[in-house]
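Single chain ahead, written as structure tokens, the form predicted on its own.
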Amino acid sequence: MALQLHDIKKVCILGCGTLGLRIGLRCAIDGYATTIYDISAEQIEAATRPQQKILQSLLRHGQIQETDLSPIIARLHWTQDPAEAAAESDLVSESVTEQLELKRRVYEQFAPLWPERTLLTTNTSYLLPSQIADHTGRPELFCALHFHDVFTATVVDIMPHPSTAAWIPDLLHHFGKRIHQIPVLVEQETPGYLFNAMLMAVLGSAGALLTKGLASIEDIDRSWMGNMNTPVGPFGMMDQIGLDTALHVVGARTDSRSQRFATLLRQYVEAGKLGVKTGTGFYQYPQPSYKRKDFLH
């Protein structure tokens, strides 16, 4: 039976990494019980830090009023325990690491503990929904349901499968303007949604022209900044996406410019170099030089 708006009221987040954490508090903010999972003690207490320096972003800025604050909270739940995740959940929202085989294995764990009509959403950013579907226990209630950064870039990709229910696209474009994002359908299957599809060809590009030494990073970077009028170059939105999702990404493909492009971003990534969230990548934070007013003079 097709669910309808009204009936979803408790959602379920896997995973609360950068985004994770992102979608759980939106969720929570916008009324709904929110229950965020992951296996690390570790990452659930580093996760609280993120969102409470969103919550007071938003007060400073009126999006949300002090009395907002303790209901929001007390829509939120932490737990390590998968049954707890699961129970009464109506829709999940799964972000977990960008690799195909564990991704499966979550869905596999995860299937026979949620409810019949629970809904399924993966927030892969390149992977296929159907690369997932069947390890999910029940295809036909799965979708992809990619969000960007969800404060500042609200836009939600809505891709479904061959397999997914005809009324899933419709449900999900009302719950995504009820989470004040833009959202937007994917027709058919294809890596990267749409706007990563076209950031991947600027930050391609980019990677190629450092990895045949035709100019710096910060060149490269200005190119981009004065001409496009942007505050950040390509090398700098990597950062701010993080040098291992990109190497996810740019490691999947199998021609030779973003194989040598992944080449350079593994030494980041095994030095532990992933961009904003270690406070060093292709530059070094709180403060990258591409900040400075003198960066494009």
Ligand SMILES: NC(=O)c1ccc[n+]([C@@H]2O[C@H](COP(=O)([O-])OP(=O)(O)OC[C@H]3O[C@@H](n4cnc5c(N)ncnc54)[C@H](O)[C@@H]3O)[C@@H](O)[C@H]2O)c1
The other form holds:
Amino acid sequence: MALQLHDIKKVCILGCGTLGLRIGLRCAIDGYATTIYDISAEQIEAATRPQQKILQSLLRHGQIQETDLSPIIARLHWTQDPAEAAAESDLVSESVTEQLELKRRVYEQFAPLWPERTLLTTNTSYLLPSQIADHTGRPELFCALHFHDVFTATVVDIMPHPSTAAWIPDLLHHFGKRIHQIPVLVEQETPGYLFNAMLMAVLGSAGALLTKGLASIEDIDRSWMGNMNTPVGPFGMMDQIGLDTALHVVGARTDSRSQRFATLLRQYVEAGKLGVKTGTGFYQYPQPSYKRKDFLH
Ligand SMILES: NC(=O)c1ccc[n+]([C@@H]2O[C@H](COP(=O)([O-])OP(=O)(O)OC[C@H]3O[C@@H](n4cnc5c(N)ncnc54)[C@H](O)[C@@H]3O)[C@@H](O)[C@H]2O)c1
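Mind sharing the form predicted together with the ligand? What's above is the form predicted on its own.
Up next: the whole complex, starting with the chain shown before.
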């Protein structure tokens, strides 16, 4: 039977990395009982720090009040126990590492644990939901619901696969609005949804300019930032996304241009330089040179 928006009371987040911690926090802010599951105790421990920073920023901008803080924190529940995570879940948002086999294993692990009604969504950036659907145990209740940053970039892609029940995109549209996102519908499966498909063309071109030795990281970013009037260029963006995630995406492409760039990205990843989350990537954080006032002068 089709779920209605008011039937969604408990949200379960699988994976509390860069995106999972944001989606979970957004749901808790918007009143949902939210359970966040991760396999790693370190990740769970580390996730509360960026969440606090986001809450402080929302406070400063008047988007939440001091009195909201305790109820928001009280709505967040953290666990490493799959059965506890799955219990009573109405909607699941999966944000585990961008690897097909890993995602499939996680869905298989959880398949017997979900209540019958639970709607499953994946936040995958570049995989197709149909590559995962048969591993969920309930392909008709599975759909892609892909966030961007959640707080500063608020578009959410809704992308059904061929067996997704017809009522689900509409429900996810309402849910997306309820958690302050801008829902867009991708009517047929395509890698990278809408924005990421466009973004990939830009990041791939930046990578090719670099690996061909045509310009420095800084000048490629300067060129983009100075013309588009944006605070960050392609390499700064990749640092924010995470160079491991960028490598999964670029490395999956078989053309020689992507493979050359993947070789470079792999060197960064193997050195533990994953971007903002590890403090080093193409730039050094928390004060990357592209944020300096004189970067564009
Ligand atoms: N980073 C972005 O900007 C971004 C944007 C949109 C969507 N996404 C997508 O969100 C997903 C997660 O990306 P991320 O950047 O948050 O990655 P991340 O590496 O920051 O976090 C991944 C999390 O998954 C956890 N994990 C790994 N194996 C697990 C398992 N077996 N069970 C439970 N948890 C497990 C890790 O411990 C980690 O906390 C990916 O599919 C990615 O494509 C990322």
